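We begin with a single chain expressed as structure tokens, specifically the form predicted on its own.
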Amino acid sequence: MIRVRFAPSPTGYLHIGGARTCLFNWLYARNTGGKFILRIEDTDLERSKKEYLDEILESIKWLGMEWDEIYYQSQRFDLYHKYAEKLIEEGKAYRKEGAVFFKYDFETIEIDDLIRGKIVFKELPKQEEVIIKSDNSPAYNFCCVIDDALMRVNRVLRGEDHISNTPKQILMYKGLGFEVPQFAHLPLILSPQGGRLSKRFGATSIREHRQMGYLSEAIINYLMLLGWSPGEDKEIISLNEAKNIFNIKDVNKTGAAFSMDKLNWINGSYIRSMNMEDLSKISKDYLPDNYLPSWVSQDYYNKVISIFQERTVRLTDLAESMKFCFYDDFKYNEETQKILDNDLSDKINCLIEELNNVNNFIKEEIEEKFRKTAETLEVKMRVLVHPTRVALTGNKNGPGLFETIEILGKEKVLSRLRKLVEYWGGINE
């Protein structure tokens, strides 16, 4: 049985790169009917924090992945010391200045990487390695080898930045008498400029992206595409679909650049495909406290969400973009004032009168009244449409105008159009 593991350290929030490593391990396990093990590498007791651990576990679950087994290295110190003593007794390690050192019995090492093919290591930078530190805590490579062996991990999928650790760990496997697993080193996720993805680029943790209004399905979908492709130019794919076709040998050898534009496109695609009930519910989680006035009904809120669904990229964008649907106190800004340079009071007054006569205030009737008013005034539709949009929304762009007018309702629409006429009157005084 295939047994893989993801081994995060709770010294920070779950990084995009770590989440992608977790994902590929999970996909590999699920595709092969194997086991996915979560190992918390919390041997650094000073830097490991419960808040980071809680976030890592929550983020993995939020992304849709579940683990079969979970272990904590901080609970396994006795094991590491036992194996260190064994190496000392066998003359393969020794104590010096409070620490324990492993002596490399180096030889040329060759591995058949599941992604990269043959990798040959001809030398190591040093002849010995600390396996137990002077503060009595175990070192990374040593813990890693012991845990992978005892947890029966037989496929190690990790980032290519760990390639340099591989020969060291293989020699420790052999020194301890353990079977060496197969390795697969994943390409790194790069910044748009081609360097390593870092905080200088912007948000790098799953937590930050969640707070920015990205859906878990969109994030996990995009992470799949960073180094792997489902084929047939398919870009929208669920976890459930992916686990049935994932093959570790299809993972790219070269790094993939992280693109916010691509993530935004995928997130927008998922938002557009959501049913109204789900979108309405989840969108409220991204609104500021006390954002919605008390008069707003669920039916009205759903109607508002419906006109923004096609235009929304991130859920956090909704609070600002749909504010005009709940509040009247917006002001015309510099960008929209350019549209209002020409005083069209007489034409808007005519429109007010015509809209007031619409009995069935639905978008089809509203659009028809706009067209007839434009014909009567002998102007093009845009002459009425642009200032009306500014009057109703405070913006020059937005969702369909006639749908917006229907949702706002006759009373609010006429009131805001009269306010625009008053604005022109104030300018001309």
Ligand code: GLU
Given for the second form:
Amino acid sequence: MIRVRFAPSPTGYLHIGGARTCLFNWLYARNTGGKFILRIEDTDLERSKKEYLDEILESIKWLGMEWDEIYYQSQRFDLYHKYAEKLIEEGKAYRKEGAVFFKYDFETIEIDDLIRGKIVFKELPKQEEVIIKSDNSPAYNFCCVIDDALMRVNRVLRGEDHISNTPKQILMYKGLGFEVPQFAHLPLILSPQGGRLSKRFGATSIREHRQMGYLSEAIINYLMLLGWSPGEDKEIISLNEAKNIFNIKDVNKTGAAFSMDKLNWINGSYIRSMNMEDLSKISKDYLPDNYLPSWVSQDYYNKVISIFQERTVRLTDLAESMKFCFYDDFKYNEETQKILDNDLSDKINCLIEELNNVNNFIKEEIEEKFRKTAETLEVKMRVLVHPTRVALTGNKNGPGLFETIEILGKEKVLSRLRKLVEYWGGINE
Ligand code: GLU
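What's the form predicted in complex with the named molecule like, now that we've got the form predicted on its own?
Then the entire complex follows, led off by the chain already shown.
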């Protein structure tokens, strides 16, 4: 049975790279009917924080993954010390300046990496390695080997940045008399400019992405594509579908560049496919406190959401873009004022009159009135459409104008158009 593990250190929030490692381990376990172990590598008591631990667990669950077993290294210190003593007794480790060192018995090491194929390690930079530090805390490589062995982890999937640890760990497995697992090193995640994805690039934690209005389904879908592809140019794929077809052999060797545009595109596509009830509910989590005026009914809110659904990239964008649907007090800005350069008071007054006569205030009827008015005035539709949009929304672009008009309702529409006429009147005074 395949046993894999994800081994985060709670010294920071779960980041994109960690989440991708977690995901590929999870997919591998679920695809093969194996076990997915979560091991919290909290041996660095100074830097490990409960806040980070809680967030890591929360983010993994939020992304839709669950673990079969969980262990904390901080609860296993006795075990690591016991093995250190054993190595000392066997002459494979020794104490020096307070710390315990493992003596490498180096030989050329060859591994058959499940992703990268054959890797040969011809030398190590050091002849020894600290396994118990002078403050008595056990070191990463040592705990990792003992735990992977005792937890019967038989496939170690981790980031390529750990390749240099692999030969050291193999020598420790051998020194401790444990069976060596198979390794799979995942390609690095690169920033769009190339180079490693780092804080300098901007948001790197899952938490920040969540706060920025990305859906968990979109993030997890995007993470899958960082080094793996479901084939046939398919890019939108759920966790459930992916677990049926994931194969570690299909993971790329080459670095995967993080693309915000791609993530945005995927997020937008998940938002478009959401049902109204879910989108309406989740979108409210992203509105500032007291954003919605008390007169807003659920029905009105749903209608507003429905016209924005098509064009929303991130849930956090909604608060700003929907504002004109809830508030009247917006001003024309420098850019939109340019659209209002020509005084069209007479024409807009005609439009007001026509719209006032619409009994069934639905988009088809509204559009019809626009056409009629444009025809009568012998102008192109856009002559009326552009200033009307600015008057109603304060923006140059937005959802379909006739739908917007229907949703805002006659009263708001007429009063905002009258305000535009007043604005022209004010300029010309
Ligand atoms: N705690 C290590 C890390 O966060 C785990 C490395 C490994 O998977 O062996 O990178």
